[in-house]
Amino acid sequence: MSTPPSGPSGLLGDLQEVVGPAHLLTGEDLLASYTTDWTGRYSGTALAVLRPVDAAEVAGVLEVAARHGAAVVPQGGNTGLVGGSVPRARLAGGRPQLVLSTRRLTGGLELDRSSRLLEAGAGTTLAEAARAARHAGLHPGIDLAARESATLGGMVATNAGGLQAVRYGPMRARLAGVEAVLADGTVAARLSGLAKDSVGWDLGALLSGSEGTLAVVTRVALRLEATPVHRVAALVALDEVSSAVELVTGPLRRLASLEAAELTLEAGMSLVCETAGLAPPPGAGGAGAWLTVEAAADDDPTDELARALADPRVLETAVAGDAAGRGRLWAYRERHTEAVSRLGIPHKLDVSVRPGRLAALLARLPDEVEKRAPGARIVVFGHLAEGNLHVNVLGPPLEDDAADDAVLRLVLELGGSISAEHGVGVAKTPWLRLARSAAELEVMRRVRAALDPGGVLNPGVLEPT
């Protein structure tokens, strides 16, 4: 850490008065982990990183930044994939950028068992929230592979989905209230957690998916679910993707106990087995697709899951009811990201289509990518029940977006979304005009201009180019 004041017009000196010298970071070594995103594909430059401890300090940082003409990039666990939580390479006029880390916003965790609500600072990780809920026999109803580092505030900002959305919905559905600081330092909060409250706009719904462009979320109220008594997982081998789709949209979707239905393919499964040292999955050598399925209920769901899987399209199944066994089955799905990263920095594309169009998307995907990025390697996995795929393209240079364009245009042609759960960030802004109508984009522009007329928060994110 360097010692302010320095920087434009005493900006750093004024910021130090807000957060204190220990929580104003400068210097390349200290800033490195905050200025490059999790994928390694996106990075930028920041004058400093601020680590406020509460909403008052966040308000102070934003007031100082606005006064000095600086931009502020809110950042949670920095697990994003689209460059929205790290500073830009450069802003017009050399405008200084500040990273506002929410990691210290963890105080005052409260749990109301009777209302099934958890209230916590935005810097609280999903894993921390889940552990607190577990002591009361509850769980958040949302789970991500990045649970140990993803923060509640960041999950609101991107409307995270994750592994259990088929049953409990994405973060927007889990959200019972927020406290947030607007660009001018105004603190707005609605944390009542009421099941019914129709007084005007829903602040949480407005901010969910806004990617830090409208306000900085500082506190979150989360709806919880009762923890089921019994849980069973199955790794199911099928001949092809269309069989997996038919199984999930038919017999499995009718199960009230269904909590997850994850799709993996041969390329990804082979890679995971090779890099993680896992044994060949059931059906290896003959299967074209696998489902990792989990069911949970107060009555043991094993028999009803078995009945749903008694289908001629199923080639082979491995089932586990104990925690260790379930973990072994889930490893084939959860270690995909790690395995892909060992091959280099991929072009990561989080997209969705209607489940009935998944087979068509996957059938056309290799040829469309090959036309634009010859020789590229593709690894695909995702949340089948929601039609949400994570497309990883390896090979093209990081600055070459030809493969990205091929994938996103194909998804749009099939009536899908260019972002299912990770946001738009800076990575997908060139496709915003294809994904949203001019009228929708104008609504977004007007709301943003009203709440942040000075353009302090996250410039370049969710802005069509």
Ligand code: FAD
Second form
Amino acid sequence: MSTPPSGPSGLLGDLQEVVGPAHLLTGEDLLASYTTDWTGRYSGTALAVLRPVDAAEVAGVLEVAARHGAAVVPQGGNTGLVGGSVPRARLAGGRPQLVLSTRRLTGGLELDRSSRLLEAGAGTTLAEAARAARHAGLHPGIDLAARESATLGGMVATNAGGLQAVRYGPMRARLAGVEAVLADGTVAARLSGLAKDSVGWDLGALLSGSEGTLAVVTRVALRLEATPVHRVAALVALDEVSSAVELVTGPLRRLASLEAAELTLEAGMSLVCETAGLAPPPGAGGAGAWLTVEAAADDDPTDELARALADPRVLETAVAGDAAGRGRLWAYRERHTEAVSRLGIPHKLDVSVRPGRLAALLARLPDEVEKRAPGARIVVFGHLAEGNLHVNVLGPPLEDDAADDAVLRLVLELGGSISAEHGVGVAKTPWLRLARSAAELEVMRRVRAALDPGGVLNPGVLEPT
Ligand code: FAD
Ligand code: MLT
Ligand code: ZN
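Having seen the form predicted alone, could you give me the form predicted together with this ligand?
Now the full complex is given, and it begins with the chain already shown.
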């Protein structure tokens, strides 16, 4: 029998009894990939990483953590962009931190074809879920570039949005049920998959966007959509960004087949071409903006898409109907995140405004950043149809949040959100009091205190500072 590793007050020994020695990881080398986030901006020290295999083991880990006064950071694919999936750099009282990895929670994937539902462990990646659905002629109605790593549980916890939200909504809308473990080990589940059910509060809705602060999601039921027979993608070069906004809020928005309408600008396009070695996009050299558009329907939507794009402001369009061709067009948009990160760690601002206010936001953004962070480089792209822009600011030191403050205050002035789809994590906590009223924050505090009175789950995340 192996000897339990030593640790504060027998904490590690007790945890080992729950998950077994193979699934309690300690030591800097083994922990490195769990304790630093995808961006490289956020990191902290964990006493151990626990890899439970089911809800009972998750409950055991939480019970032991509570008994020993440790904090638990739930972690899925660790693709989150706001620092909520890794230990805090500093935690009040020097409490030990544990990472609870959900990546082994992948058992029992079930597909109900006639009800168009998929149920799977929360550690299942989006790509795995999509592959399982595809065999039944269905798809999850949610997609993002981190699909191979992002987990269903993490996507519930952040209320992920992604590339198809214009048609199918964010993760909250895709959710048909959850199983989750509360901080005291209580396992609550509602996985009925019913289209209509008004018996009180909706557990899944409560946990959507809770960022690991209310419970650990252990199982997820997803609504699926029928895979359309035809799918066509277009990369559209436009004279200027205001034309992109007008097309998206006008003719494109009226297409029932519209599945994605993504914005890219010159700064990001040239960076992606340079770092990913892509050929110049259509309209290179003259375009002021690009739209990556996808339409999908049982009747071929190519002609209706072409009609919507028949506009003098469109300079050039590349169209693809086959999977490989669509992939080539999407690469210009999907590779933005990695291309930006090659320049250094960006200030990442994921904001949204009503589509009708996009023009004002895009027009004022560069000046507002320049005033507070002279010389900063800005790379903007995003989900234009939902008014969701990803503003990446490079140049100012990470501890200098003047540019962040300028962008977020501008967005708030325009009635927008300081986090459209990535969550608050630790990155946006300084602006929470500006984004939510004292009464709303008090509701959040009371719900959190009721479900996790000991503050075990993800302290520091989603807490106003
Ligand atoms: P993690 O990063 O591990 O965790 C994120 C948060 O959820 C943390 O607070 C964590 O504590 C909590 N959490 C994780 N699992 C659980 C669980 N089972 N129970 C309770 N809490 C949990 N996001 C979008 O919305 N749209 C995009 O288009 C998009 N594109 C991306 C592209 C790239 C290249 C990258 C790197 C990221 C992108 N993201 C996008 C961000 C990220 O993929 C999403 O936030 C995703 O939902 C995180 O899933 P995850 O499993 O990696 O969660
Ligand atoms: C995206 O839409 O590509 C993402 O949300 C990631 C990012 O903001 O970099
Ligand atoms: Zn996004």
